[in-house]
Amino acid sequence: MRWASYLLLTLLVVFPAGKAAATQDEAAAQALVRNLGDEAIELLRETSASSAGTVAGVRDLFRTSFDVPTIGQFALGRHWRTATDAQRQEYLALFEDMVVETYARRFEGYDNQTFVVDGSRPEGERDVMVRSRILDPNGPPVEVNWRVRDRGAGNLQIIDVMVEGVSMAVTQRNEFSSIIQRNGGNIDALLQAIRDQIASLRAGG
């Protein structure tokens, strides 16, 4: 699942002091995406612990920074409309699970790059972008961008990330709708296609 081993490399780097953005809520979303990378970064230092803590951990930081039921809705794109009550709820939980459990797994992934918030720019009425470049020491710089929504009363929380201009959440929404259509429109063959990604990234794979 390219989304979630894109957004990964994203999280797993230090943070250095940016360039000071535009307005308080521009301000506002580079804290929220360098509070990201310093929680990120202290679950990475806790080697001591387990896979279960781990999981857990990378789960905190879904739960708290993205929005993840957005991200999840819109990656399902117009089958959302036709999926029942009981597979919008799976469909859910399962997103949850499988991007949680592609982090976790990828951790070891992380081999000294180092994340520079380059500043930001408004998005709508609603959104920030907050640019950003992966500087990683075999390879050239990568750019990264994060958009961030308010929900309100202070509440921000990141929606898509685009690496190098392609957006990680329309990647996923075409590859779910791909597995879709192969399978004459059954939202049922996702969820299972789903459940064998978590299988395999539990066993190790």
The other form holds:
Amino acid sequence: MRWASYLLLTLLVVFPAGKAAATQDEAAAQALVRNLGDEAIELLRETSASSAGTVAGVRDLFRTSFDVPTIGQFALGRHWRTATDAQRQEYLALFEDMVVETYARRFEGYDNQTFVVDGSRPEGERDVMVRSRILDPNGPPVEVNWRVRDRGAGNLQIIDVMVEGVSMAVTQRNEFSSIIQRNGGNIDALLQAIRDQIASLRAGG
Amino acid sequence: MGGCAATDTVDGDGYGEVYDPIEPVNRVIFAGNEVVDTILIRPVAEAYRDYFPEPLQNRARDILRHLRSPLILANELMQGDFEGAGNVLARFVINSIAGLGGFIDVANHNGQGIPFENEDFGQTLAVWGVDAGPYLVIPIIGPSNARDAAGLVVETLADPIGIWARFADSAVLDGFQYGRLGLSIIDARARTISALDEVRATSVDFYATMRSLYSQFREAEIRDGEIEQDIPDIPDYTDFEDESEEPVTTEPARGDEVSELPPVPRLDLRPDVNR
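Starting from the form predicted on its own above, please write out the structure of the form predicted in complex with its partner chain.
So here's everything in the complex, that chain up top.
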């Protein structure tokens, strides 16, 4: 029976970790991104007049499609470890508010762009990178890649967005880290800066 | 020659910060550039974008790119990218003849054909293994780093029309080069007005955001737009008490990837946090 286990081992090495399963994950990840694009465009049509409706709609999309705590924790970097529980909770709530206000604002610049999903590939051990393009009638297409984490049982969430090779999560992390460093390692200074930023975005900044 | 030349790994997870040892000086230059941009460059670029006929804007962009062809070709060859070199050469020949001396990018008409790809000596140095070095903000030009600034100097000296102008000692050629430089700045700025306005309005620390964007964008250019392979992991959200040393994982470990991070428990605590 020994040769049988060797054969099994060889098969496992040569055909690692179920190719069919990976393809299925990728299809699900692509569907998630495509669906997000469709819902976003639907939201643009419905709420073009009301900015309050846009903010609520964006928050809804963000919560269902994105893993906000994972992105938020990543964006705080090593300072997450030193933050108190109260700071973490407040930070995550403020982080969500800020991202929602930021994207609601971007919706206002909508000008008949369309969205196509081009494909995907596995990323690391547990993620799928979905490739897409935003086609602008007045300019060159923008390449947007979505990093989707699959936690099994149809539970997929976006954990990063890469625009023309630039990771939004890394950009946010570098910015937050700079703010904390310039304030002598004080996380509360970052929280205050985010509060100010949310207020300025709400004021139509 | 790691994949993250622009970022060091102070956090030990591959997502360190941009190396910026002279940040106070850079911030002063950055603020100065903001002033020059606000009172001079941006208004001119905006007028150019809004009032200069769009077909002529496109001809200007095409000829500016065409004039860079010799430098791009040299860089493709120095990077060992022979397919890229072939593309530059094909574009140059097609656009010189059918594109009326480079005024019309017929080689890439309506996004069909051979697209323009920018290469410069900073990218070549990166392909050769030179690290980005300290982040620098250059007066007027803006975000850069030691490697890219060196690349810029070399390109300026090696530009064939520039060399010709220096040897010919002709006022016409000098004027042409100054006009070309000015047009390059206005053309580049005109195409980034709305994007930069957006970044400015939505960032908490504009300087830090631009520093991060520049470094990542250059890394993407160096990779020629390929998606980065083996990008570092983003750890799952975990609450403080759950950061135990005990590895909790349902996946069999694979030998080919070495992770710096202990596996983290996959606990989704969102309902407690957000609602």
